[in-house]
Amino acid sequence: MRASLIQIAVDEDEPVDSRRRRVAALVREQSGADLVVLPELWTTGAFAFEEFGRAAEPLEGPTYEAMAKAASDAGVWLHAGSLPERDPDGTLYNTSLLFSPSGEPAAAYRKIHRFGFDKGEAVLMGAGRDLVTARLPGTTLGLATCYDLRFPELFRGLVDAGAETLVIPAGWPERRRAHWTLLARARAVENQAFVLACGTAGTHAGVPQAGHSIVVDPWGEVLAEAGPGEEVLTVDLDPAKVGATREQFPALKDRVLGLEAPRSLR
């Protein structure tokens, strides 16, 4: 499986419509890939909190339409990163979209863990409630977004639902880049899964972004890592490595906590 992570530079001076067209063109250029991944909130910037309300779209809005067509034109599975979604009841969500190679919607995930503590995304957006997986030829994706990376129980739930490849779009800040790399590798090792973590470049509302999108294998080995600027990171994965790793080193079978507790632990 060939995966291409498009690490988009978000420039506050670039109109959203122009960026949407530019990103769609970048997706079309990845026609040789099986899976293309975009970062979190690339239409606005993850830290541009004041833009969330103004830029929010219905789920099937202009970004949905542009990305569905780009996926179809390229003939790829497209994880279109996330966008600020406005639900019909008015609630905003940080919502990721997955499209099939025919441009049909395959999955949508509303981010569960909102960043900001008592400000920013944490108060401006609603929290998702559902774990989301999606079956692709050869692997099952588990969907998560940025700050979710800090919560290992979410990924255990995805693995329990069959996930073998964990896809994490993000708008991660440069000042915590060491955490980004560490946590991506940790999630891969503890879940014996591939991790595809796609970040943004540029500066969002004065916050420099980490870039350094990363692909990690089920043993925690870094297969590819981007630099700080806009680039396309492409890597070939062998989906069979997940099953082989889990069979060779069956640590997941020894789980106790988080499953039905034995009597001695009740």
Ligand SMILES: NC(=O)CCC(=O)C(=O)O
The other form holds:
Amino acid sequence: MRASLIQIAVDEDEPVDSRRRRVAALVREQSGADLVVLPELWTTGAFAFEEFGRAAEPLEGPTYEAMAKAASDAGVWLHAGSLPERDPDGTLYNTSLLFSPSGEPAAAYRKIHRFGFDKGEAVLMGAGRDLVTARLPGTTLGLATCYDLRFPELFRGLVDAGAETLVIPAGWPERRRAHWTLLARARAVENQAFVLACGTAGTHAGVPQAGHSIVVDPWGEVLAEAGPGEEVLTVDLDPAKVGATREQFPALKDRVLGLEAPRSLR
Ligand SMILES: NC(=O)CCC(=O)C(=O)O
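Could you please show the structure of the form predicted together with this ligand, as a counterpart to the form predicted alone just displayed?
Following is the full complex, with the preceding chain placed first.
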């Protein structure tokens, strides 16, 4: 399986429409890949909080249309990263989209853990509630977004639902790049799964982005890592490695569920 992660530079001097056209062209250039992955909130930038409301779209808005067409033109599975979605009830969500090679919608995932504590995304957007997996030829994807990477229980839930390849679009800042690399490898090792983590480059809202998109195998080895700038990171994966790793080192079978709380807390 050939995967291409497009690490887009998200700078605020590029209008959203131009970036959308530019990204669609980049996706078309990946014809021959099986799966193409884009980052989180690449129309606005993950830290451009003031833009979320202005740029929010209905699920089947301009980004959906452009990405569905780009997927079918290229003939690839396209994880189109995420966009600020406006639900018909007015709530905003950070929503990821997956398209099949014929441009049909295959999955939509609303980010569960919103970043910002008491500001930014955490107060501007609603929280998703549903785990999302999607079956592709040869592997099952588990979808998560950026800050979700810090919450291992979400990934365990995805693995329990059959995920073998964890796809994580992100807009991760340079300031916490060490966490990004460490957590991507940790999620791969503990879940014995591939991790495809696609970040952004550039600077928006004064926040320099880390870049360094990364692909990790089920043993925790880094198969490929991007640099800091805009880049297409292409890697060939053997999906059978997930089953082989889980069979040869069956740690997932040794999980102990339903542990008791410490006595002092009861
Ligand atoms: N967009 C995000 O979710 C940012 C997450 C982040 O900066 C962090 O977890 O650190």
